[in-house]
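Single chain ahead, by itself, as structure tokens, in the form predicted alone.
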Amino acid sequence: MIKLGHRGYSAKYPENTMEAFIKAYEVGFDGIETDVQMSKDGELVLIHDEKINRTSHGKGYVKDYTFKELREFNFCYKAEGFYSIPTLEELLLFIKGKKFFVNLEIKTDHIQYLDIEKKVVEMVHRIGVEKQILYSSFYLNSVIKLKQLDPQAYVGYLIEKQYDVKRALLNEYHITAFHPKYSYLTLKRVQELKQSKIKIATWTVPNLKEYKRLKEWGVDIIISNDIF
């Protein structure tokens, strides 16, 4: 089973910052999960929300700022100190040569950034960390594009609702990894997915009790804010 820090070690450090990623590595996570979006001038940046309001001292959409402008904001969330918004390239260079995985969620379910899937895959291959990368998205078109761009890659379909409807799409589009919210998983569903040879990653596991339950059932990847 693989343990991933949700947006880095976000229980202790500001989410989706290099500090949170580095600390996740140091504390013993097998890897991290993070979110990829794109600035106005095409830089691939790591942030969950489409707007910077919640996690920084700024306001507005990521897509409306250049990378240079985004770097001026403090993404400290509720912590002390200054934390810059990280780039995908910075994270990939950090993990290169380490035994450390990264689940890249392509954030296209609300805003469809032009060619973001192609840009991400090309950067992953250019830096040479493709064996350490797991892709995922809530947006089915992005899942399909990622599978086409890199047929050998792990590509997961994220869901937060409509389990049965989304489950049926796995067969239709030959998707072999499913990322449902932890509360959707039952033993019966886990067994059915495993019988169908579908990898299971689940988020955001809130406590040790849930962690033990899911591990016992054989879930492949557990994504959590804290390490259990």
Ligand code: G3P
The other form holds:
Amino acid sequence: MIKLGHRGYSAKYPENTMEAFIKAYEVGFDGIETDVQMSKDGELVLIHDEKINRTSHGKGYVKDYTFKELREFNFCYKAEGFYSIPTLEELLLFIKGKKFFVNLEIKTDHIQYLDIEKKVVEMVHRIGVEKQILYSSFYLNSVIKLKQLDPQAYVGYLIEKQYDVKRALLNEYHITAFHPKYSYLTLKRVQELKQSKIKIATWTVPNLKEYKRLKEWGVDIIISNDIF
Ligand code: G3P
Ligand code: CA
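Having seen the form predicted alone, can you show the form predicted in complex with the ligand?
Now the complete complex, all chains and molecules, led by this one.
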């Protein structure tokens, strides 16, 4: 089973910062999960929300700032010190040559950034870390595009509602990895997915009790803020 730090080691460090990613590596996670969005001038940046309000001292949409402007804000989110918004490139260069996975969630469920899937896949291949990357998205079109752009890649479909409807879409679009919220998983559902040879990644596992239960059931990937 693979353990991924959700937005890095976000239980202890400001989410989606290089510090949170590096500490996740040092503490023994097998990799991290992070969220990809795009600046006004097309830079791929790692931040969960479409707006910078919650995690920085600034206000407004990521898409309305140039990368240079985004770098001016402090993404300290409840911590002391200065934390810059990271780029996808910085993260990929950090993992290159290490035994460390990255689950790149393409954040297109609210804003469909032009060609973001293509830009991400091209960068992953240019840096040469494709074997370490697991893609995912809540937005079905992105999942389909990612599979077309890189047929060898791991591409997961994220869901937080409508389990049965979304489960049916996996067959229709030949999607072989499912990323449901942990509370949606029952033993019966896990068994059914495993029988169908579908990889299961689940989030955001909140405590040791849930972690042990999901591990026993044979879930492939656990995404959590803290390490258990
Ligand atoms: O990829 C798992 C999880 O991160 C999806 O939900 O809202 O935390 O991006 P969210
Ligand atoms: Ca995410």
